[in-house]
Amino acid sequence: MHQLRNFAMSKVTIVDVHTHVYPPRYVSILKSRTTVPYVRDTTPGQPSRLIILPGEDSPSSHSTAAGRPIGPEYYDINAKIAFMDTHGIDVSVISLANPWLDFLDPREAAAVAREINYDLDSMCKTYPGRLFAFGALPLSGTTDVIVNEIERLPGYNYMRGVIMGTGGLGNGLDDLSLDPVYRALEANNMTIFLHPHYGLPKEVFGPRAAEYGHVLPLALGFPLETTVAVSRMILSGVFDRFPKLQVLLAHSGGTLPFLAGRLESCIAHDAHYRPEGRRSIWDVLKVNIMLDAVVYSELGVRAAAAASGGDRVLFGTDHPFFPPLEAEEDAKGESADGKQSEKWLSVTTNYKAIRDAFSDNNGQEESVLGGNAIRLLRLA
């Protein structure tokens, strides 16, 4: 085991499924393109620039018109096994970062999607045991292409899912023309990890928006885009229809977990909306939907484990995003060594917010750590 164990526990087993990798190909498909996402070139010296969110190229957007310095650690296999050194993390089920392969033409997605799937299982072999994967899908293609991918991913050693976001296939996950997609990924028990990426119009955020950053986006729009998305899953019926469906959520669910009763008690007294044979919310919460712990703070943790079950809450880090400001500014997130041995707060603030929520629960604790993981994704 690792050295990370401010735990009062020494053989846990440590499972992060929050873990974001660009693999080499993908990065050289980002520096081919000159529109959003792209990778920016910047003076000599200083590390290239990912622009990834909507407004991070707009010269008027100057807090985010620089967008994010890009090291090694984006899409180094190695640099992902230092930093879990570094942070006592045993396994990581990584996973393409947003925007995934949304943009691509749809006479490239099927091929692309093939040769990132097989990257990422060709990272998990060089680290055996330690690292799993949730595939990409073409999701610019055909439906008949999706499925195939789909179909494919068990095939490989090390794949337990598929990252997506929540475009669908342009018109949200609620749309019925996903459900071959589906009815492909409960019949091959893939998991689904939910993701945002698209946040809200920028107009909710205001005029001064530009002078706070990414904070309001990052922790306001990413979540709010969750909780819209899965909420349209479930009033559509997915979860009836496909009721073995697994979808694990960043984020803890966004604010689904504190507005589940209220989106329950919408539905039960709309005279408009009026289903018959559904499903309550709550049985979807805890029967088909997997939350992450990536919420830090103890009320996220413990609101994630109310609504889902504290067995079906797993610890994440969202690596490599949220590094320590001094590591982003010069993009390598290492110390004078190399090493990455500096503590990531965010990673800090994640275990501390795990280890308050169930200091009161025995067992509990070990569990979201890693023991859900294994079980829920069949890491063992």
Contents of the next structure:
There are 2 protein chains.
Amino acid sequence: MHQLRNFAMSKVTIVDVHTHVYPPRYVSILKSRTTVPYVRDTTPGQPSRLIILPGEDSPSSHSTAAGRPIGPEYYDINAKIAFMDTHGIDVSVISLANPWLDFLDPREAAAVAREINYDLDSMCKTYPGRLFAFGALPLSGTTDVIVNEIERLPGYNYMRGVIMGTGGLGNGLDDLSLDPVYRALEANNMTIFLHPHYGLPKEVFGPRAAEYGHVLPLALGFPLETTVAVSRMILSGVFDRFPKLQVLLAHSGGTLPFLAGRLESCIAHDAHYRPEGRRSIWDVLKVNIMLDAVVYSELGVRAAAAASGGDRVLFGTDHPFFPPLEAEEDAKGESADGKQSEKWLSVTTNYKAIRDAFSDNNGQEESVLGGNAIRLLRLA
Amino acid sequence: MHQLRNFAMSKVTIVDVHTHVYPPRYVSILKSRTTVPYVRDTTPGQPSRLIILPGEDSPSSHSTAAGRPIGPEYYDINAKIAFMDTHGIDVSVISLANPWLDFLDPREAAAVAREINYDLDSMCKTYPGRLFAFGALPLSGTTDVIVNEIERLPGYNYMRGVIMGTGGLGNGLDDLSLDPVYRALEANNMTIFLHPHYGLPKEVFGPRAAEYGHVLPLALGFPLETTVAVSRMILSGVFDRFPKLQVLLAHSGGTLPFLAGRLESCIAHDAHYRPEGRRSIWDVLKVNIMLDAVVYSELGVRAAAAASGGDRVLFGTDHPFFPPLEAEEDAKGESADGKQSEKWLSVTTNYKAIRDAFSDNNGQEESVLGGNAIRLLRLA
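Let me have the form predicted in complex with a further copy of the same chain next, following on from the form predicted alone.
In what comes next, the whole complex appears, and the chain from above leads the way.
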């Protein structure tokens, strides 16, 4: 707690690049649906519940049957600002939470994307200078529709990129059909915030997975999904064709920093994959990739900085996910009413990891906390 | 090259804990089979080909249709010694390569395990002091059969543990039915060398995966398989029930070091998984886990050492896999005959990663290169 106060009181500008919202219009869409993803209004007096992950609506799964309660922190931008104030965060780059617009009927995708991006930009306007945004793309639409939306983004005041899942147009991010999309993003200086949602097939986690709650799909499935997705982009030459494309990877790259060496080695030893003039993954990491610092350990932050450079690692929180558990609040003798002003363990863990990782490195801590985001995402 | 000579000429004892053999008896078993895993004798004058991975025998896959050539380095222990001499390795802890005995008819598993373990120990006898072994278990047999084999292992001179895949008895390593196996291994001071084989379902890598050769399944699928397997052991309480059990994780833990923080955070925030008196993953990493240093990057070795301690990271090569490509040899103007005395890129990359990771840390480099293995596996 002491450390956080220091952050808040110092002159360092703290920027959160990984923080999600579901604008009210998006919540309405989810409420109108009855299959995943959707929002279920349950018992009167109880919060609605958000059901976004496959299997969360399965009554046979004791840990995920109920989805998660959705309160103002999901859709009310004032709750976001309160969270920022509690944690000493000066600026947030908000993004639509998963599963974004991936599930939309192609015929409505273009209109919804336009409306949601308008909503996001409008939210930013209500707190000038404190909020910027990654927009959403109508990826279920045609390439023309997607490119049109990208070209509209610079017209907004606060748009700095787009959040994207790993599905692309349905065949992943190594799909050549995405080239017009990548070209438009590169030409319009729009960073891709690449974020997981679909995880791994559930058989990977074995017959006992449900006993461990959401741990295996969230702790391992999500990062592995991101790692596979960005590796497919690299192997298919996306960064060779679009050498200025910028991609911010969620959760410190999934595990790309740790496995980059093995990827390079496997490429160097593969008799069947011998691309000409290939850029090394280490080069791509330092030129095209940014990594958030949402990795919950000092060694993770150090590995991220070693992979992409301390000038390309950016503080984030993953708010509103990973709130404190009620049990923890009770243990501290605080009431649920105190939640708003309570510091979140998920945030203090990441603050501490950054502080510890850069304790011997003058200035780099401040860059990761905010300077890098300000420079790379043009927030000043 | 210069660095390697220094190693070889210095007094440091270098121990390779990750190095595989297929004893001739095992090759005969594979040659008698016609489905994966098997060995195919093809064109006269050409080496036999090893087909162990699902899909390698599919004629539709251009990159994996042919399996890999299998020469003396796979089955001749003299070739192992020659490789060790070339790379300055004093001692190797050999282990049967995947897929071990997992595929055997349960009725023959016990007898084959006994024979293979006899073969491994006999190989070690031919070069006293230079070879030790991880044995193989008849995991398709009953628990009694498996425990019987474990109890025979201390009777050998050179057995220091067992190599195991992630399948266990068919339901993974968090299967409570494995408790007698873990109990016997703990009681007999036999380290588990946990190694991947099955990878991830191929749809994870998308429709273009075959274009990238073996890169995605080998570079990402293998490590992710290991990470999921050991995470399931941790979450199911294996290390709570068997607090002295020792597990050496292949490929620096897959990606356990990088994701340990996220695992801890997801556990701390999961309302449905609240085990009592749970040991933290960081504690398990430092008490029960050893990590090989087969990660091909300085940052990977640093992360491994940060996770388990520099006293629990152990040099390895993954020989005979990842030999130099013929193309590389041609480029250097060397003939295939020169292969035996040529240094392997996969090995020099790991040597360099260790050297760079510990350049500022007196003595730790020597521990990782050999001292840790000698102490933890009782090789002296």
